[in-house]
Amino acid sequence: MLEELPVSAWKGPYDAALKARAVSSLERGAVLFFPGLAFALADAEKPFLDAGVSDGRAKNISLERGKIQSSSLTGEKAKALTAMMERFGSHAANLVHDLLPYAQVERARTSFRPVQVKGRRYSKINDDRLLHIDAFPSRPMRGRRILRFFANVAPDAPRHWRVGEPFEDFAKKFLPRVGPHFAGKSWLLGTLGVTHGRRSLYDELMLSLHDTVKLDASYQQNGPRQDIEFPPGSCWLVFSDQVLHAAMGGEFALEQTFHLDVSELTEPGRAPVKVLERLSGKTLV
């Protein structure tokens, strides 16, 4: 489940072999680790790490289409923050484009994780230390893919993951148990803006298969896992809408969203999109 990768620089050219190990591995379901590859923060950014920037009332600190939400920095402080969150998205921008081969690759959201993972309260819906997939109750995919990128930042303390299950192995466990979709719900959601557009039924069985597994207190406890840290000054990336996978700990991570479709990718049928159709024998977009 972890492939682990010599990059120690953000841009290439990266040797051919090393490309084509990296969108295989990624493709079937592995973590890249990159062990080497640390995002340096200048002396004037180290202040960020601390869980006080965080407004309280989120997760993370996000950055899109040039401005930051949930911070409680203003100011000066609040544009050197965007500034740092900006520059971390471009260099993992840099690198998916040069080690991966697709074409269109669009860079979403940017967050930073600076509040500690053990010890927050969530419902079990939102405790990402509970095993999931990546689904957004609000932004309808339509089968195109999530592919997110992370980097370590605390000075001296690991980020704690744990992974699931093959994708595939875990659909044919839960997909049974998914209740019937109601295709009026999703005009409902969409028309009253609720959703940015019309989930699929695709949209709908990621969303219950992410509900249902985090539910499961036995599967949870009992299911196949491999837990990993993520020492400081290292990054990964991972189609997190295909490995399950929870934060078990740690503060101050990075991370870059970036989303494709399925047609971009080297192995398309491993795609959930595909997976799923073919296992419910059903056209889900």
Given for the second form:
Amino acid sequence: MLEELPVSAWKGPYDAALKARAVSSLERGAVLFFPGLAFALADAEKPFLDAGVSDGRAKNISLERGKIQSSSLTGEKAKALTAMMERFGSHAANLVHDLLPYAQVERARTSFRPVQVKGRRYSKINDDRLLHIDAFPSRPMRGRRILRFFANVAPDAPRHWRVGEPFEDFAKKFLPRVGPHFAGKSWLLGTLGVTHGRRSLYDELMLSLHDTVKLDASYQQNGPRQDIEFPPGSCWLVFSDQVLHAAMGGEFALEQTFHLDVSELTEPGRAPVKVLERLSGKTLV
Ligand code: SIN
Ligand code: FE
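Having looked at the form predicted alone, could you now put up the form predicted in complex with ligand SIN?
Time for the whole complex; same chain goes first.
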């Protein structure tokens, strides 16, 4: 479930055996754990370790196309935070590029998570302390993968995660419970511009699975799971559309999201879209 890798540099070349172990573990649903890889903050960046840099509305500060959103900072301070997130994103992109065999990996959003996870209040659907797979209402993936790289930049607190059972076991339990899906709804949302492009059946199914598992109190309490602590100064990488996960506690993490096509994978049959197509007998994209 947790595959520990002795990586301490943000750029390769990495050892061939290490790379082979990384890709096969990752695609099989392990969390790649880098205990010796720390994202260092400059002294001038340390004041950003403060929940007050968030605007208090969104849970994360995001960086996309060079602009940050949901931060209370302005002027030079906003510029310096943008630069820190940008540096993290390019480090993460170098590592993913040099460690994994994928030719086409799209660097998507970067986020900074400055708010203590414990004690936050959210609706169940938005509560990432409940086990879930990632699926986003406004971002149809049409089968493409969601790969996320995290760094714990807190000075002393671990980030506490919970990881659930393998995707296929989870899907076998929950697929029979998700509601019917209407192609017309996706078409309508796409046409109205609510979503960036049209949702596929795959997206509808993944959203339903995300919601259904979060709303199942008994599964959340008694379902198979393992608790993990990522210490300060460590990083981890995971296919978050495949690995059931929950963030239970911790403060100050950085995260970089990547998207890639299923055809890039060494074992495409393990992708959620392929597993769901096999289990449902339907073409989903
Ligand atoms: C999540 O992706 O569900 C939250 C992960 C985190 O913030 O540690
Ligand atoms: Fe998540």
